[in-house]
Structures are given as structure tokens and as C-alpha cells.
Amino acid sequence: MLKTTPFHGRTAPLCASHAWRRWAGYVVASSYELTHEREYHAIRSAAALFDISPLHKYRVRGRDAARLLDRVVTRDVARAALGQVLYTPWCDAAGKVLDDGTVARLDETSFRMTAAEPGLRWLQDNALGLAVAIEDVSESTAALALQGPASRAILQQLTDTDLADLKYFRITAARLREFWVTISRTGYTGDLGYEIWVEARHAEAVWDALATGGAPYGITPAGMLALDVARIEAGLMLIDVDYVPARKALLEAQTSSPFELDLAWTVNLAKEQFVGKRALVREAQRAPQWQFVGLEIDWDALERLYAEAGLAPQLPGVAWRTSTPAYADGKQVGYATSGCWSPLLKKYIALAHLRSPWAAPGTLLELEVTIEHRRRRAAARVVKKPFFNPERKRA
């Protein structure tokens, strides 16, 4: 049975377009309205709220907690500062990406990890004989994303804490009016944001104080379809949409390592042993044959395409997330699986895997498109990730 997040008495009621969608194993928006379209542009020009309580959510405590964290993902926990927050992904023995989340340090012997699969189990495995606490905190922690240009004006006027002084992919403790929360300087936008953790009895309190708050700044409820094309033009990943878990994988070349995802960053390779490191190790002594990009689809190309089969161009409506060849010189190097058109960039744009021969930032291609019953190739240029990148995120 699909479960409803703690947050659900008051995103029901909003939710004029009744269009939900599963996500680990809740009920969430798709979109709030009948069209995607406010919720996005709130994302880009005041500020969206996001009901993300699905991510599974684990609480990590004891001496050995950094120890066992480190054992387990590829960046370096034991140096993480307090107050902390670490994007990585986590391997497989053959140094083949799981999951990708987050880690965050809530004190000296305290870490709060975000995952999109469940990965209670794999925690648990990999602690034995560790002095360590696992808690699975997923239905006990309400989380809300509070993303855009107004996010910090509007978190701002509800609490003392000040969130000047937060930098990126930080954390802090905070007090929400009478509500004790966490707020990260976090999100999946691409854009200036926060997100909230608080505790599940009190989520929809929360709620209430940033939709008043918001008000006076434009505050939108936003759901999935919005955070889909910001997270593209992000240049963000999507588990099971751009990259197969290695579990769920039935091929090794399903799989891919996290150099193939341009997370070259995530890995460090100095640590101590981590699951996936001699293989990693291996990999890092070779270029990876393939490589995770941008693409720029060429408007001019594309309207000619239509207009050949006397229509004027039609784009998708919402963001797609579908496997679709990509050629150059006539063969196929890779292939792109998600994408969408940019309504602020004004540009047609996609996320896509290449060999790396063919990977480089200017590289001409083609990707194939779908007019009229018929496959034709539409000119497209690589480019580098993120697609939009404010200055807003970081200051």
C-alpha cells in the first residue's frame, strides 16, 4: 500500500491537477496545477516548496560512524568539518555506483545519510564489528526543499539563526518560530536553496509557518515535473532515469562507475580501503571509455526538420526520460536519457552518456528525434554541465 508523507494533509488539498506519483513508496505530486509551469518559474524567480520526505533517511552514530561511512562511500568522511553536508555516491565491489546521496555531520560522532534506495541492509553489512548505531529515521523525519532566489529572504524572517553566514553544503540546527529543525543549504535545483528536517509530528506546523512566511515573496508549492527540468538544466543525475543501479542492473554494461558519471570528484582514493577502491584504483590508471554530458540540440536544425514535414516545431511538455541514440558520423557513440526544453535558457537541451572519443565540450553530434512516425537527426553539440549555474547558488 503507497503511503502518504507527513505533510500530506496539507499538499492534498492543493493539488487542483489530482496528478501523483509514486516515489519510494509514497504518493507525491506530479504537479500542483494543471500545468507545471508557475511551479517551475517560482523555482527560477522566487521560491518553490517541495515535499521531498520520501528520500530514505538514516541516522549514523557512534565512535566508528565516520569510520563506517567511509568504508562505504567514496569521498572522505573522517574529514569532513562539523556542520558538513557531503554529496557522494557509493560502488559495489567492482567499483560500480549503487546509490548516490548524501552525508551529513551533525556532530563528532553523529552523521545524517540520504540515499534514493533503500540501503539499511548495506549499512548494516558493512558495520560489523564497528562501534556504530544505524536508525532508520525515514518515516520519523519530515524534509521540505525551499528552492530559489527568495529561499534565504523567506527562511530568514522565521528564524534567529543566521543564514548569511551559511555556506554551501552546510547544515545548521535551527529554530523554525517554536519548532526545532536542521536547515542544509542544499537542494536538487541547481539554484539558491535550502532544505528543512524536522521531526514528522510537527512537519505540517512547518509547513504552515513557510507558506505565511512565504506569501508576501511569491512561494509556490512545487512538484515533481518543476524540480524535473531544474534538475536537467542542473546537469544533475536521476537514479533509474540517467544511470542503472548496479543491483538492479542484468548487464555490466548497464552499470556505470562514478568516473563514467563525471564524478571523478567524489573519489579519493587516498583513504583507507572503501568498497569499490581497487577497482576504482584500476579505472582512475585509464580514461573512462565513456563519459555522462551535456547536449545542445540545434534549434535552427530541428525547426528545419519539422518544417520539412510542414509542421512547426513540437517539443515535449514536460521533461522525457527516454533512451535516445546519439550519432556521429553516422554511427552511434552513446545515447542521452533525459531532457527537455529550457523555458529560461531557451534552449533544447539533454543529459546524455558518450564514448569518450566523442565526449569533448564542441563535439558535433546528432541525436535522434521522432517527427511524424519518422527517426530523424537533429544537429547537437556538446557542452559542459551544469547547463544554468547562478552565482546566487554558492555566494
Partner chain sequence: MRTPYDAIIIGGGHNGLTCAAYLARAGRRVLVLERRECVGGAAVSEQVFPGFTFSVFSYVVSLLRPEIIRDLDLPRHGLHILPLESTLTPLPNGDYLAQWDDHDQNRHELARHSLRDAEAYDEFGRLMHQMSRAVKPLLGLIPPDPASLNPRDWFELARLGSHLRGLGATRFHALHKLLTMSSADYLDEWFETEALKATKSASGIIGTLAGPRSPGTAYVLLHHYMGEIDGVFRAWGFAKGGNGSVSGAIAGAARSFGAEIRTGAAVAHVLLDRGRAAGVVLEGGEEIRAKRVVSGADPRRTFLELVGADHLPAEFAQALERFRFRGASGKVNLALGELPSFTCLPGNGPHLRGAISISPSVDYLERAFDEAKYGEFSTRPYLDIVIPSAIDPGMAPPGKHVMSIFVQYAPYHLNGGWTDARREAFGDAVIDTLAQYAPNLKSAILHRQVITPADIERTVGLTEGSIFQGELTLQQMFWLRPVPGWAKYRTPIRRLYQCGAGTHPGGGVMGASGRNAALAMLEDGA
Given for the second form:
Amino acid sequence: MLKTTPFHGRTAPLCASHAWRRWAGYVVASSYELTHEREYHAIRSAAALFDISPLHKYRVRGRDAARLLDRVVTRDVARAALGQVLYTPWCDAAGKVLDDGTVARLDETSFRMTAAEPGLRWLQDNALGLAVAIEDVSESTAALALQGPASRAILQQLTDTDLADLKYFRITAARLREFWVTISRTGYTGDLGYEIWVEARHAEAVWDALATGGAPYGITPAGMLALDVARIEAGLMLIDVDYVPARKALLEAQTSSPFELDLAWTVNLAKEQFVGKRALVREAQRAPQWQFVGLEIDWDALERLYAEAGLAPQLPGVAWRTSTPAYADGKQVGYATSGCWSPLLKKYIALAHLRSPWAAPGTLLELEVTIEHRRRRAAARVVKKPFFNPERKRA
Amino acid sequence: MRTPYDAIIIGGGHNGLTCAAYLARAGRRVLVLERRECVGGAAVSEQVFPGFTFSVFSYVVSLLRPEIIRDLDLPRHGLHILPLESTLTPLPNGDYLAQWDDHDQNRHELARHSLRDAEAYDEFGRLMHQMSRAVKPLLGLIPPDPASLNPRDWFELARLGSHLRGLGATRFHALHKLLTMSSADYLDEWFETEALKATKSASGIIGTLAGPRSPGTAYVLLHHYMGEIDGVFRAWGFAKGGNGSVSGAIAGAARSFGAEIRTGAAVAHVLLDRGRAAGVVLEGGEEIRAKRVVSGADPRRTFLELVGADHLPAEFAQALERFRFRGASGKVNLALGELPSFTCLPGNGPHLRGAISISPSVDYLERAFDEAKYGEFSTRPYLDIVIPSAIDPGMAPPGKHVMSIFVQYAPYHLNGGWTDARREAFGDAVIDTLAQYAPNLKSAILHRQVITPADIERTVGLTEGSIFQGELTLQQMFWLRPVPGWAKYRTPIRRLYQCGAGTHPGGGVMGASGRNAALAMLEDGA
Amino acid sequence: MSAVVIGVGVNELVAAHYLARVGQRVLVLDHGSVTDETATGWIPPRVVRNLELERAGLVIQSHDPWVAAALPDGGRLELWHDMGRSVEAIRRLSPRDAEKWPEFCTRMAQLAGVLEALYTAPPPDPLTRAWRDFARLAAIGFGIRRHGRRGVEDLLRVLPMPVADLLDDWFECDALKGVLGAAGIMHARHGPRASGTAFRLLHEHVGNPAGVFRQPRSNVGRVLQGLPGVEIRRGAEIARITVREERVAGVVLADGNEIPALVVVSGLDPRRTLTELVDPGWLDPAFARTVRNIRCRGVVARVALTLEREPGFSTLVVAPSLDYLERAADDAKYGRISAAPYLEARSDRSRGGGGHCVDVHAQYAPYALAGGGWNDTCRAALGRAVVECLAQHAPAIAAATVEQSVHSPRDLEQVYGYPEGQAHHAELALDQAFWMRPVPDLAQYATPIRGLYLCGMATHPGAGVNGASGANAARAIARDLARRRNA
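Next up, the form predicted in complex with the partner chain, please; the one we just looked at was the form predicted alone.
Everything in the complex follows now, all chains and molecules, and the chain you saw is the first one.
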């Protein structure tokens, strides 16, 4: 049977669409309302509340906790400040990305790691010879993401902790009404937002507090469809969609290094040791073969192609996830892995893997589109990610 | 007089029928001779008790080669493979371990026992999947002979070598380990849950007088992943109507290509003419001539009974003597008035539509083996159970059920020999074992049929009741099966061929031996 | 120091002397584990020649009869170096087997010859792309084919066989099959019905004359220790091996002293070397997992008896039948000491002040006992059982034993550094042999840490072949050093 999250008692009655999907073995709402549009706009204009409990969560504690995490991830954990959260990928020995997630330093010797894929075995295998305790707290920890311009105001009225002091990618313990939670200023929307981590037994009460407190601000429970659009706008990649984790790859060609995923900034080659270092040092000396970029599809070109078929442009209402070839000079130079119509930017955007010579911003390409059962190519341009990057995100 | 047949096939088992179908498809005039009144050999469905149909011997489909299904268009001749969804392992402490088709459901279930194993399982599955792909080409291959000086063998060996080298280090070494390790040791490297290791390793001991800790059993782990059904990797299946419908479909295909099939026609011996096979003589004395003869019977029966040691080179006869059979499996077929209810998961449910495996721990299986090693049947045996009527209601009268229990170990060489009393005692041990986990079993039984290796030998003619027509161990595999130098379906008697599971790749309702033999014959100009 | 060798075992010293001969300054660290002074095993002639061991006083003691098997009726089956004498001895038990003995010995000697060729060089790599390795593989192939079709058939058929099946194919006499089958399971966790045990019978046979299936003993360890050319530092307990930038930097001793080195060669088992002495953070976790998965389950206890007088045998084997051995192995599967163990006793006059010493190999005594660990009660019980069992065949034992000491696998681990008490460091089985020994990534003696090498019994060809691993490792190191100089 599939599992339900600790918030299911609240989310189930709200899910008018009955549109559920699976996420890591749990059922979560695709959208609560019949279309996800209002949920999306809540992210950008008010506040959206997501149930992100299916994330895998690990508690790493002990004298060597930082050393273990430093062995595993590519960023420098030892130098992370107390209360800092690091977004980071981690790799296998060949330097290929296994997963990406966050590492939060809760105190000197205690960390919480989030992951998209189960990773207990990998952590344990890396812990050989280290004084560290690893605990899978995925089921005992419930998590919510409160995202949007109003998120700070909603949260602030429920806690005495001053959230103005909580900087981007920091975490703090806080009392939310009468419940102890940790609040991190993180998210997957590229907007101002927070993630709230709470013991599963208090999950519903915390939901209720947020729902009640947030009502005057237009808080809206939102599902995965709205999130998917927001994360593409924010240029954030999604495992299994935008990259194949090395452990699931059937071919070497399916794997990606952090450099190929535009994550060079997360790779700290100065660290003495971490899994994949040798391969990544070698790769850093060459230029990466592939790059992960943003694409903007030229609207006029699209309109022309549709017009040729006698139609006005018709774009899917939800983000798509089918691999789509990208061409330059008539030959394929890459593929887009997800894309959507950005309701805010009014642009048709996509995330794409391109061979390096064609990956510079401004490069003109063509992206395959299917119009009336025919495959056509629409002009597109490589642009810098993120597509949408409001000041409030970091302010 | 009519022109003689191009080929006579001795034995209408699934391999003989497959061979016949391929020959007939190539336009040859073929005749299949089956001793029993029904075709299928060990792949038969019979109404043992009125209204209750059983796959009396073999009971699942897993390895039937997809190219055979396609080439012979078997679905058109009635083959319909229904999926077996799960494997349930009830445990003595009242808990259970289930393996489900659905990834998430399976993961949750394994995580209940070990989070580590739940993670390892995916990685293991992927490696096994890749390994199956690596091994698959070997099944359809006529094995080259490394001892030969024939350039063609060298060429084939070089090709095989380059295939193996092409696997890359990880898979090449994994293949080496799978071929040489015991399934328990191999699984120890991956998992910690006893019931998981035991249930998986059980597939490595089926049909062989070996325990999960016997080296060489790990390879069979692949079989679970090789079961391609309708092109889908990793699926075991159950043939609608029982395994007889597999044979029935192949027979139907053979007939549609023009093959003749005679049942009730037991071959007494192979007719030799100046040292060459020229036909067969039936038990009634009837003589049927053919240009070639191919035997689907096992090697010992074929050569020592149907041909006779006098006609064989001494070394060949000696090598045959060393070929080991050692049947180790029995079968109990039950007609049930109601479904069994398991203490761990009471009542009806999806778990009854899959396999049920009594294999709570590796030690349990190993102890069962220990008894058999010294010539006793296991008092607490390994059981692999399916309830075909839960998947295919037509197998039993409405509301009633049939249960097929594959049992190990029941050694052919039982101390004191198999008697009726010993057979019933063996049946009781099986029922007692299962009733521990499903208390309503005894009262639900309407009829029971107990089959020992001796019964298998007597009924279907498999020597020593060996369900694979000879143990599938490394020293009897590939180019060594059944005799080094004679593994290419040809024999020292010219124009006599073998197409049974006693040749490469052997056991399981696979059909590959029959197909390969037909291809070898056609190559020889049959 | 250019090279540090950890351990003073035969392989370590052979590696050290070979390295010294190619101009390395070598320091051998005696890390405290006791090493067996009388080594069991064949020494490749090339090692004897290269290191001029004979001149240095090498003495090989080969018992004749090479084995005396206790018969249930009290008699003994003695097998000799002289084929004719063995045939006579067997004839008393089975004329049929006596007839077959010479041919069996010839066939097995042919196969052992193939192994011998494989053992005196690093293992071939079937995945090699190098022309030289390829040529070597082909040469081995032709070498086998020289014996005709049957040579290839025998080799490929016999290697993966259970020794029980092999012997059943040839012989009918339980005692003969028992004593030969024992060679197939010596130090193995498995019983004689396990596949791959026929290979082990051949392994015991390599380097010996046709018809001799036990390895000789020699003073090679002592001889090597006396050989000039390398410095040996005693009592140097190793704390760790230091690594910088994925390259070995040296060795740190327990007293804090660091000895820098370009090359470190470890004779310790791979698990200890790579996951305890080296910071495992330097290893790919997936590789570290395979290292931890190396099977090394000890199943042998060593019982040393001191007698007042002659025991009445020079060797005595208690392995009356294959079933006997199999049942002994059955106990070990469930973590029990064999109720009726397989014993192999050798009397040794040279040791023990005045008294007679009998060394007994007692199998199976598993490292991990079900229901609690090894304690003095277990040890004493095993000692008693061994004496009783031997006394049935050599009555002198019971009366004359004045002292017994029992080394359980746990003790062997502590005293000799055998991982889990396994004398072979990595069980010798087909999945841990040749290019798989101990794991594929370590099969060529180099480790993922540049400059760190293995030369111990866990490497090809492993235990029972004295000095071959050391010589092979030294060759691999010398080649790497030359390559580095040229680069």
C-alpha cells in the first residue's frame, strides 16, 4: 500500500480535484483545486503551503558528523556555520551525481540532511571508521514549505523568533504556537519562503496553526503541479526528470557530473577528500562536455508555426517532462528535460542539457515542438537561469 | 511407400515439440512420438480429480524464450501468460515478508524489515537486470567447444570472449561471482534480512541437490530476472489453463506447420543402419523410418536405453555414467474446498495470487538440504506454492481451489527406497509444514496428490526424477552438457540428435534446447 | 626510506628482498604478530633460485609417507612419494582403486601444472587490452591444449567441481576419498560436496610430485629473516598508513614515529590494511564495501600437544570418508564445533624442549560460534575431543600427553593476525581466486591508494604457495617504479 503523510488528515478533505500522485511512496496532491493556477499564483503573490513530508530526512550526529558529510557531499560542511543550510549534490566515485539535497547544521555535531532518494545505506557505507550516528527520521519528521511574499508575515505572527534575522539558507529552532519546530529559510520555488520541520505527531496542529494564521494573508494549500512551474521558473532541477541519478543509470552516458548540471559552484575541490574528488579534479581540468541551461522559446516563431497549421498557439497548462531534442545548424546538440509556460513572465521556458559549444547565453537554437501531429522546430535562445529571481528571495 | 520422415522426434515434451515446430516451419516432414496419451512431458495440465485441473509437474512459466513465443506465434495457439504478482514468505513468528511488483509497495514492505535492504534491493535488481541481459545471448547459443581445434569453434569462442569482455569489469566480475558463489554468500553481500536472503536463494536450489550455501547456486538468482514475459523483464507468470497449455500451444503451432504428433507411441529403441540413426522401433514392434532422429529424452535414457552402450564410443558412455541427475524435488497437488488462510495475513488477498514461499531463513533451507544429503526427505521442507485457481478460476470448480506445492528436498536416492508409505509420509510432512502457517489447510483439503522423484521418473521418464534432465551445475553446463565435445545437440551416432533439457541451456520451461537443436539440424542439412 | 614492508612473513620478506635487488632501500616492520616459523607450502623454484635460498640453508621437510590416514579398524592407509608403494597400500583396501591411482595422479599432475604456471606470475586479467597479457593468456591456453582434448576438458570440468564428485568418479574406497577430499577442504568453510573444492585439491597439489597431495614444510621463514640486504625493525607496531593527495606517504608507528616512504607494501589482510590502517575516507565506499565483503571465515583450531614420548606417527589424518567430512562441515554451518572433526596431525621433533610435539589441525571450529564466543571451556573441550579422537588411532597419545594448548580461530586472529582466524586471509574459493583474489580491484597487488601494495596471503596465488605473492607483488611494484622514473 502507499503511505500517507502526517498531514493527510488535513490535505485529503481539501483535495477537491482528487488528483493525487506518488512521491517517494507517499500520496500527495497534484493540485487541490480543479486546476493548479490559483495555487501557482499564491506562490508568487501571497503564500502557498506545500506538504513536503515525503522527502527523505536523515539525522547525523556525533563527533565525526561533519567529517562524514564532508566525505559524502561536494560542498565544505566543516566550514558551514551553525544554523547554515547548504544546498549540495553528492556523487559516486566516478564523480557522477547520485542525488541532491540540503545539509543543515543544527549544532556543532548534529546535522539534518534531506535527500530525494533513500540514502541511509550510502551514508552508513561512508561512515566506516567514523564516530557518528545516522538515523533515518523520514517518517518521524513532517515537513511543510510555506512559500511566497506573505510567508514571513504569516509565520512571524505565530512565533516569537524574529524571522527578519533568519537569512537566506539559514535554519533556526523556534516555537510555533506551542510546538517546537525548526524553520529554515529554504524552498523549491525561488521565492521568499520557509520550510518548517516538525515531529510527525504535531503535524496536523502545525498545519492548523498556519492555515488559521495564514487565512487573512491568502494562504493556499498547493500541490505538485504548481510547484513544478515555480521550480522551472527558478531554474531548479528535479531528480529523475532533469537528471538521472547515477545509481539508476543503465548507461554511463545517462549520468551527469555536477559540472554538467551547472553545479560547479557546489564543488569544493580544495577539500582533502570526498567521494568522486579524483574524477572531478580531472574533469575540472577539462571543460565539461555538457551544460545545463535555460531556454526561452521565441514566441513569434511559435506563433508562426501554429499559424501554418491554421491554429493559434496552444501550450500545455502544466509543466512538461518529456525529453525534447534541441538543434543547432540542423543537428541535435542537446535536449530539454522540462519546460512550461510561465504564467508570470509570459514566456515559454525550458531547462535543457546542451553540448558546451552551444551552451553560452544568447546562442540561438531550435527546439522541437509537435503541432498537429507534426514535429516542427521553433527558434529558441539560451538564457541565464533562473528565469525568475525576485529580490525578496534573499532580502 | 511414402517418403520417410525427415525427422522423428522422440518425446512430446515442450522441447521436443519446439524442435518439431521449428523443423516443420522450415518445411520438413516431422513426426513426434509421445509415450503418454497427452503431449507435454513434464509440462502438462491434467484433471487429476474431477473438476480440478493441475499443472501436475512444472507449474510456472518464467524462462520460455520470447523468440520462441514470437517465431511460433504461440499466443495465437492459445498461450496466455498471467502475471504472478508477488512472493509471500510467512515467518514462524507470525510476521511475513512480501515482495511485490509495485516498487513503492515493495520498498515499504522491505523497509519494515530493514531500511538498508530496501535500498540495496533496487541496486541489486538493477545489477541482476543487467546481468540477465549479459547472459541472455548465451542461452540461444549453440555452445562452442573450447577443446576443439576446429576454426569455427575458435571463431565462436572469440566472439563469446569479446561479448564477455564487452560487459566491462563490473559485470564481468559479477558474472564470475554469480557462477562460482553460493546464493547465500552472494546475498550476504547485499542483504541482512534472513527471510529475504532465504527466499531469494531458494530459487538457486530448485531442481538441484544443493543447499543455499552450496557454491554454484548463485547463478540461478538471475533466472528470476530473466523471466521475460511479453518482453517485460522481471516477471514470473502462470500459463492460463496450466502449463499444459504451453505444450498445447507449441503442439498447435507444430501441427499448423504440418508436423504429425502421435501419442501413445512409446519408442523401444532407435533404429541404426550402418551406425547411423535411420528411424525408431516402437514398443509394439512397429518400425518407422526417418532421415534423422532427435531425442527429447534425457541423455541417459536416450543413449543407454534407446541406443545402447554397445553402439557408443567407450569414452562417451563413460562420460554419460558420470552425468549426474540426483532428482531432489517432489510435488504435492491439492484440491481445496476453500482458500488457505495464513496466520500472518488472514483471509483472501492479493498475496494469494502470487507465489508463497516457505523459506523463513537460510538455515531452514540448509537444514532441509542436510537431511536430503544423507538420503532422507526433508521433514521441514522448502515449499514453493502457487494457487493457480486464484489467478485462473477455470482451474477448479467455482469457489474451490487448486494448490500446487513444489517441494524440496525429496531425494531420489531415498534410504530404503520410495514406497507408498514413504510417499504418504512425505506428503504429510509437506502438509504439516504448511499447516503451521495456514491452520485451515488440513480441513480445506478435498484431495491430495503426492509426487516423488521416483513417480516423476516413472510417469514422465525423467531419469532419477531430475526435473532439469540432469543437474545444472557448472561441471554440467554449457559446452559440458551433457558430455564435453557433444554439447551441440549432435551425438556420436550420425543423424541422431538430442533436444532435451539435458543439453545446453537446460532446465525450466524454456524451449531453448528444442529450438537450438532444430537450428543445429537444419544447419546439418536436415 | 624508499619502501616499507609491513610484516615479516614469507611473502613480505620475499617482496622486501626482491625490492632490495632492484635498488630500493627497504625497511621491514615486524608489527608484532607472531609469524609461523615453519612455513607450510611449496616455494616456487624461481624464488629459491633468485634469492639463493638453498645456499642460505633452506631445508624442505617432506614426509614420506606424505600422509597416513587412520582407518576405522585401527589400521592406516599410508601414501608415499613412490607411486608403487601407494598402489600397494591402496590395493589392500580396493584393488579397483589401486588400478586407477597412477592415472588419477597423472591427470591431476597435469592440471596442477597449469595452476603452477598461473601461480608464478601475477594473475592473468581476462579483460586486459594489453598485448602481453593477451599473449600470456593464449600461452596458458595452448599449454592446456598440449595435453590434448582431455586436458581442456579436465581443467574446465574439474575446477568448478565438488571434490566429492571428482573422487566418486574415480574411486570407491572411503578412506582414500576421505584423505584426498580433506585436501579439498583444508581451511575452507565448505564441505567436500561444495563446488570448487576440487580446485582446492589441485591447489594443495601444486609444486608436488604426482601422487602427493599435501604441501611440505620448510624453514624458509627463518632463512629469509637471516638473509642480508634489508633492514628489519622488531616490535614496530603500526598505528596507521598515512595518505596524502591519494598517494601513500608513509607509516606511523604506535609510538608516534612516522616513517615516510614512497612505497608501502602490506602483508596484512586487505581489510585491516585498507579499512583500518588507511583512513577509509580515501576509498570509494562501494570499493570499501567489497573489501569488507571478502570472505575470511576461519574454521580451523590449532591444537599443540606435548608428549612424553613418541606419538607413533609422523603424520596422521582423521578423515575416514567424504560423509565424515561433510558432517563435520554441517556443524560449522550452524556455528558449532564439529562433533567429529577432521584432524591432521604432524609430529615435530625439532620443537619443544626434549618432549615430542604434535601439531594438530582441527577442522571445523568456526570463528563465530552460535550461542556465545570462544572461552576456556570451549577450548578445553575441543582439546579433549582432539586427544580422544587421535587416541583411538594412536593410543600413545592419551597416556603421553602432558600439555595441550588450543588456539581457536579467535586466538589465531590475535596471535597471527589471521582475519577471523582464516589462515588464508581470504578464503580460497573460485570466486576469490586468480583475477578475483581477493577482489578484482586488488588482484594486481596495487591498491586504489597509489604507492600502497598488498603482498599477503589474500593475494594471488595466496596461502600454500610460499613467497609467490611476495615475488609477484614486488614485480608489480618494480614495474610501477620504473614507469614513474620514465614519466
